[in-house]
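Here we start with a single chain on its own, the form predicted on its own, put down as structure tokens.
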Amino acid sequence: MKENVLRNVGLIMDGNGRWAQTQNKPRLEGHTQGIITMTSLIAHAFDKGVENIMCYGLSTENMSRPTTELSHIFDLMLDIYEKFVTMMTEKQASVVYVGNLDVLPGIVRASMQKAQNALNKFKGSGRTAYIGIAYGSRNEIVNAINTAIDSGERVTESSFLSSLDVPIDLDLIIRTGGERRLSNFMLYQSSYAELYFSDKFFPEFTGDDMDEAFDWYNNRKRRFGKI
């Protein structure tokens, strides 16, 4: 069987808090392990030939979680900055943070911008990690529609895709944590994405587990509406 080309992957990182509970640890510890796992899996995906990976960090709905939990996540983003930029530099990959970033603390936005600037030299390398923070696909689509209205120009499917925060068609979406839904994740870009669901909580999802998802994808017969 001819292998499917896997370029663009979406990763819904679900189950950090529930993993911590199964380990008799505070929920916050789940997010600590989760961000370490995310960094490792981004590197693993690039090693396997993935060109773009979009990681669903925090949804717009997640922003209503307790302040202590959000503050912990923001602190983790600051703490892991050096390790993340070092890993991305080794992989010669750029990073783009997407979502309603204006709601984030100024120090977090500054750190994200610093990371993007440091990795901008790899923009043409063909490897990009998109990280959604305060991200919601419906909001992304509405913003793109309003941009088109303001421009006064008619849009095509391709021009509309290019106006989105994450302008790629996904080949595969992996969701951990046992849930079977998209949860407002890249609704336009996932039109023909293959959906892979794992019962493992995100902190315990390994590179080997990602390889299993990739192998499953390669064995799928992708018809795109055709016979």
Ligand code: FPP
Contents of the next structure:
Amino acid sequence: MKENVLRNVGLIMDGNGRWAQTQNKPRLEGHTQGIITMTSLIAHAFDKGVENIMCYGLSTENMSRPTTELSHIFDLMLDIYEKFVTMMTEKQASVVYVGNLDVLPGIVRASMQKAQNALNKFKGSGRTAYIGIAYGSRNEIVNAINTAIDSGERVTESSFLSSLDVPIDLDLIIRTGGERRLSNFMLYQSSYAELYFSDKFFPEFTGDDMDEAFDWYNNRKRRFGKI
Ligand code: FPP
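Next up, the form predicted in complex with the named molecule, please; the one we just looked at was the form predicted on its own.
Now the complete complex, all chains and molecules, led by this one.
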């Protein structure tokens, strides 16, 4: 059977808090494990030939979570820096952080900038991890519309896609944690994406689980509206 090419994957990482509860741990522990899982899944996806992966770290709405929870997640991002950059260097991949980054503490923004700069040399390699922080798809779309209005240029479907923060058409979206919705994630870019939902909580989602999702994708008949 002809295999579907899998280039671009979106990952909605849900269920950190509920996973921690199942382990009788405070919910913050779920994020601690979650960021480790995210790092190893990005590596796994590149090993399997994925070119672009977009991880939904924090939504615009998540930014109103308690300060203790947000500070913990920011600390985790600082803690994982070396491991993350080492893994990405091994995979020869670049990173792009997307979202309303202005609302983040300066030290977090500086660390993200440092990671982007360190991995900039892999920009032409064809492997990129996008990480959404304070990200919301509607906001991304509205910003792109306003940029187009300001430029006075009419857009086409493909020029509009290129003007988005994450300028890729998704082939597959994986959402963990049991919910079956997109939650303001890449609404324009998901037009023809296959949607894969797992009941597993994000911290327990392994490379083997990702392979299962990829196998499922491979067996889908993608018609793009044709017959
Ligand atoms: C979903 O779990 C996860 C989040 C809201 C954000 C945390 C994500 C990570 C730690 C992965 C890496 C993050 C970044 C920023 C790079 P939840 O807390 O909504 O879980 P629940 O639905 O069980 O409450």
